[in-house]
Structure formats: structure tokens, C-alpha cells
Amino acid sequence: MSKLLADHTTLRLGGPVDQWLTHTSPDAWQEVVRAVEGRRPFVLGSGSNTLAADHGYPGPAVRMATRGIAARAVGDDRVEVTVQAGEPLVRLVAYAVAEGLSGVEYLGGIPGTTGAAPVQNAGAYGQQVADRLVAVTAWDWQHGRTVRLNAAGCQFRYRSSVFKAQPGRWTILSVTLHLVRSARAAPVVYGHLARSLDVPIGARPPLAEAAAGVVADRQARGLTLPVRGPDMRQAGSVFLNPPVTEQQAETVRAAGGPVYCDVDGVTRASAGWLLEQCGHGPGRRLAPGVYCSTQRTLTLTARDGATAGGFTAALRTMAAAVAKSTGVQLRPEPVRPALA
């Protein structure tokens, strides 16, 4: 019986694959390489940021399920932590907090695996993977060898990297980060988190308190998985916050919308706010079985009758509305399997 990608993605969408492999042992990677017989596989972690096609994927698929976290001191207060690709990111955060290591405490509640985090340069509340990454160990399908890429080699940008720019070329096997021994979290830079923690901007709350506050804030906004009810099948935010020109930024500000500079100095507007100005809102039906989340416009959910084709059409409809109204181009966030 064919394996369905729908069984391994949080949207529960996606057709069959030609071959299904689960990678559980770091020492057995070469067995996976031999098993796919020279074809580049589509690689999945938890499938929490994946929009798989209804017709499936015409090649092998590999689910990364390796586990393990190892730490070594490299200075008085600096620790290098190496994490296997299949380790859930939430478990890495829990480990770091328990060990009194600061640097990833604001990434709590982000669904997905640690190996997937560098692909998207995952980040939240002022922290991102690029800030702490020492290197990734990856398999280079183009040259048929294991490589080690440092942060510069990963070419990190806002929610992007060389892995996202060249899909299918590399499979991340492990991630090494540098964390700092500290009882305190990094400074709070987001207003709503500061209010949630009842601290001023710039404060450094206790590590465990900060991490718990982040998870509570994400849960309150429907940003953690799994969720129950009609929003259960989702892949989080479906659009990146778009770059805007200064004129566009002034227009958004004048209308009361949020504008900010990302870590690369690029001016961006809120994708969710732009969509709401075009008439979209929580709970809105966009296609058969496809709705905005009941809690936020920027998350689309799949219900009975949903298809990947319908989901894709909904994304196009939303992006077209924003482009027509504002001239701002929205870029979808979920990953789509490239052809084998």
C-alpha cells in the first residue's frame, strides 16, 4: 500500500510517494542514501510547514526521526550543543532551559524539528537560528558527500537560507548551536510578550519564566500545535511578512498598520494586517474545506473536503487581493515538495 504524505503533514493533505523511508539512526544515513538509488528524496521532519500536492511526490520521501542532544563546554560560559535533525525543536528548548542555557528560550512552541529550523531560519520574539548557529552537518546530494556548513555558508536571511533557496540539494543531519550559561533570558524586545510577562521592554526575566511566557503567548494566539477543534489541521502562518518600499511603509503607518525593520535592515509590513485590510478575517471560508483560522487571519486551516489544490488557490486569492489593493507582494511560507 502506498504511503500518503497526508499521513505525515499537519495539514493532512498530500498524495502518495513512490518510496517511503524513516531515518532513525545517525549511523545509518548511508543506508538511506543507497536505498534511494541516486534519486533526491523529499525530506520531512514533522511536516508542520509542508503543503504537499494532491498527486503526491514522484520519488522517495524520507522522514527524519533521529534523536539526541549532546553538549560540550567551549569556554567559561559558552556551550556548544549538537542536536540530531529529527529532535523536535520544543525538546531542544526544554533541554536548554533545564540546563540553564540561554539563546533559544524564545523559540519555544514553534512546531517542527531542529533539522528543519535552519532551512527557514526559524525565529520568534527577537531570536532566530542564525544568531546561535555554529554549523550544520548535511548530506550534499549534488556531490554525494557529507559537508559541514558554518553560519556564513548557510546564507541566512529573514526566514530563508541556502537550503530554502536550493531545495532538495542538502539534507540536514545535525545542527550545532552555541548557547550561553545564564539564569536570565535574553532581553525582551516584543511589547505583547513584555505585557504577558509583566516586565518592561529590555528586561531579562528568569530563563524558565521567559520560556513559559512565550509558550503561553503562542497558545493564546493559536500558534502552537496540536490544537483542537476546527483549526486542528494547519501549517501555521501561510505568508511571510513582506518587504515594503518607504512609500508603502508610510501608507501602512498612516492607516495604523505595523511596520518594522528585520534583522537584515529590511522594512517589512504585517502580512496578517494587510490581509485584514482586504476583507479577510478569522473564520472566513476561502475554498472548499479551506478557512482562515478561527483565531487569526494569517493561518489557514484544512477541514473536510479540503485539497492541496484548493489550499493553493486560496493562497493565490489572498495574495492577489493584497497586490491589487496595495501593490505589496506576499510570498507563501509553507514548503512545497520539489520534483524528484
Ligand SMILES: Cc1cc2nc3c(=O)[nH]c(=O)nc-3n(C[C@H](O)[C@H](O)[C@H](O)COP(=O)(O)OP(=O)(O)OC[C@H]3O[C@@H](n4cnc5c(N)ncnc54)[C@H](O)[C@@H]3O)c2cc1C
Contents of the next structure:
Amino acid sequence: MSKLLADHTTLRLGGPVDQWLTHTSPDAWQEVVRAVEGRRPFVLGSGSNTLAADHGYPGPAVRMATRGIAARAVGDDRVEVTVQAGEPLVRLVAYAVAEGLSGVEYLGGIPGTTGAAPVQNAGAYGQQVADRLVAVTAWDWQHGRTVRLNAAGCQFRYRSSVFKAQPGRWTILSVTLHLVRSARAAPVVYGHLARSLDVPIGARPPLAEAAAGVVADRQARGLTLPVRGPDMRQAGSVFLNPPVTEQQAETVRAAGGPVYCDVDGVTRASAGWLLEQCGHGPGRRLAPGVYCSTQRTLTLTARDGATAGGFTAALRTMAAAVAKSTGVQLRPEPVRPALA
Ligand SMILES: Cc1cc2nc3c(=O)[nH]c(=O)nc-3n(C[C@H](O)[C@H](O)[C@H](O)COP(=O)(O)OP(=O)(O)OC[C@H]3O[C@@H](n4cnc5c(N)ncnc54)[C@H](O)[C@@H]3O)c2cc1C
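So that was the form predicted on its own. Now I'd like the form predicted together with the named molecule, please.
So here's everything in the complex, that chain up top.
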């Protein structure tokens, strides 16, 4: 197995690691713990939200590749589903829809593993992992033991959690979510999804229709992998939608830009729109081999000649332009491996 992070991330950037391990069997976790010999590994799922440094990571890396979904009825309508960390999130969504379980139907099409989903509280179309999470089972590298963290323990925020705040401390081994038996999806809250499904906001379409509508909408907006052509190497959105003050929100609204209240009640502006106000746009070159995707300003892509250093410099340039013209601070979304 290649020891180059570039071979394990969707941006195809990143230098070598000292040791490469793939965790495939839930029962064999202790073998991974022994193999890293006390060093804290960098843990990867599908590498779809990772910007790995050109110099790599000075330690071992572990790819989570365990599979398995087990369901347990815990009430008339409520089902707890325990998913192994390496199970692709799209497979969990397909499973839930096939079993008539609502709660994750709008997360379809998000690349990546279920084990990584709590790290940035993955979410889309008004649904987020935090809303459904019962607990994660994780290995605590600080204390050398398996722990169970409930939703409060995960300290979820908008695209963040305790796992993002303390990178490398825990490796999530499995995720337990509560889903609800229902033939209908959760209410549609996004205008463009409502339009593409041809239903009013608040409608509850049949589960399979909602899930298929989300994937179609994502495909149309360049939000799924794999992508062919120049946008192939990417990690999705590169900035979080930033929090804005009431005054900044007014300025954005007055200029016709989108502002919304997130699930934590924080007012946010669209990072993509702010970048476009500063002259960035689809297809724009920002550094050697680093371009805005041909479909979306907020997705940066790597082409021949790209380096992680150049990618990071492009992020800085973009954030500085927005800060200078609006005072709003953009924060990058892809995670960088911390030092061991
Ligand atoms: C086209 C595209 C669209 C996207 N759309 C969305 C979207 O709509 N919403 C959204 O939230 N995200 C989106 N993303 C980002 C990404 O898909 C998600 O963040 C996803 O959850 C990352 O999963 P992964 O397995 O690829 O994570 P990786 O990139 O492998 O890892 C990401 C981080 O999580 C850590 N990690 C991974 N697995 C574990 C584990 N088992 N235990 C502890 N830490 C772990 C890694 O160390 C790293 O810090 C998109 C990405 C792309 C490329």
C-alpha cells in the first residue's frame, strides 16, 4: 500500500507517512494500536475532506475500512443503527431509505465514511449528523482505552465537534444513530431542493424520492464525487459559511446576497457569494495547478503542478480578499493533518 497521502486523498496532494495501516476488521483494532507503537496516527476515511501537507505526516496513518451496519428496534418507530467507521456514508443512506428509516435521507451524495461524519458534523439540506447521533465508540489515544461519547460529549457545532477541536485524540470506531420508521422524508427546507422536487417548502416527499432528489440536485451543482475532467481532484467546499454580525448581514442582504440562520442560531453568509463579490469565480486560476472548480467558486480543484503549499496559499489569498473588502473572516473547511 502506498505511503503517499496523495494516493489516499481526493485532492491527490500530500507527502509520505512513516507507516501505512488499513483497519478492516472491527475485532482487530488492538492490532492497529500495537502496530503504531505508541505514536498517534493520522486517521483517514476516504480523504475527501483532507488537505495533506507536501511534507506528509511524520508518523503512521490508519485508513478506516471497517464495514457493517446493524439495526436494533428501540421502540415502535425508533431504530438505532450502529455503523462501522469505514462504511461509506452513501451506503448508510441507501440502507436507511431501503429499510424505510428517516433521518439521514438528505445526507446522500456526501462523499466519505460514516466514521468521519461526526468529525465535522457533516450535514446538508437541513440535516446534520448531530441531530441523529446517539453515541460514537472511539479509541482515546490519550488514555489508551475505548470510550463511548454521547451527542453532548461530541460537542457538536456547525461543521465542528470535539474531534475537530482536538485532532488526533480519538479515533471513531463506530457510530450509533437513531432513525425513525417513516415512509416520508423530513420536511424539505431548501428552496432549490423544493424546486427540483417540485414540492413546496415544508413538504414531506416519499423517502426514496427525497433521497434521489438530493443526489440529482448535488450532481447538477457539482457536489458529488467522482467528477470527471478538470474538477476531478477536489475536497468539496474549501471554506465554511462564515458567521456575520447583524451589520455585516445587512450589508450582504442589501447587495442581494444570501444570509441565513444556522442550526445553532448563528447568522451566516454564503462564503461562495462573498468570494464572488471579490472577483473570484468558476474556473479562476489561483496558484500553479490550483483553480476554482469550473462549476463552483467555493470548490478549489488541484490540477497538474498543484502542491498543498500552493493550495494553502490560494486559500489565504481568497480569505484575505474577503476580509479586506467586507471584514468577514473565512475559515477553511478541509482538515490538515496535525503533527504527530
Ligand atoms: C464533492 C464533495 C462534496 C461534499 N459535500 C459535503 C456536504 O454537503 N456536507 C459536508 O458536511 N461535507 C461535505 N464534503 C466534505 C466531506 O465529504 C465530509 O466532511 C466527509 O464527512 C469526510 O469524510 P472522509 O471519510 O472522506 O474524511 P477524511 O477526509 O478521510 O477525514 C476528514 C477528517 O476526519 C478525520 N477522521 C476520518 N475518519 C476518522 C475516524 N474514524 N475517527 C476520527 N477521525 C477521523 C481525519 O483525520 C480528518 O481530520 C464534501 C466533499 C466533497 C469532495
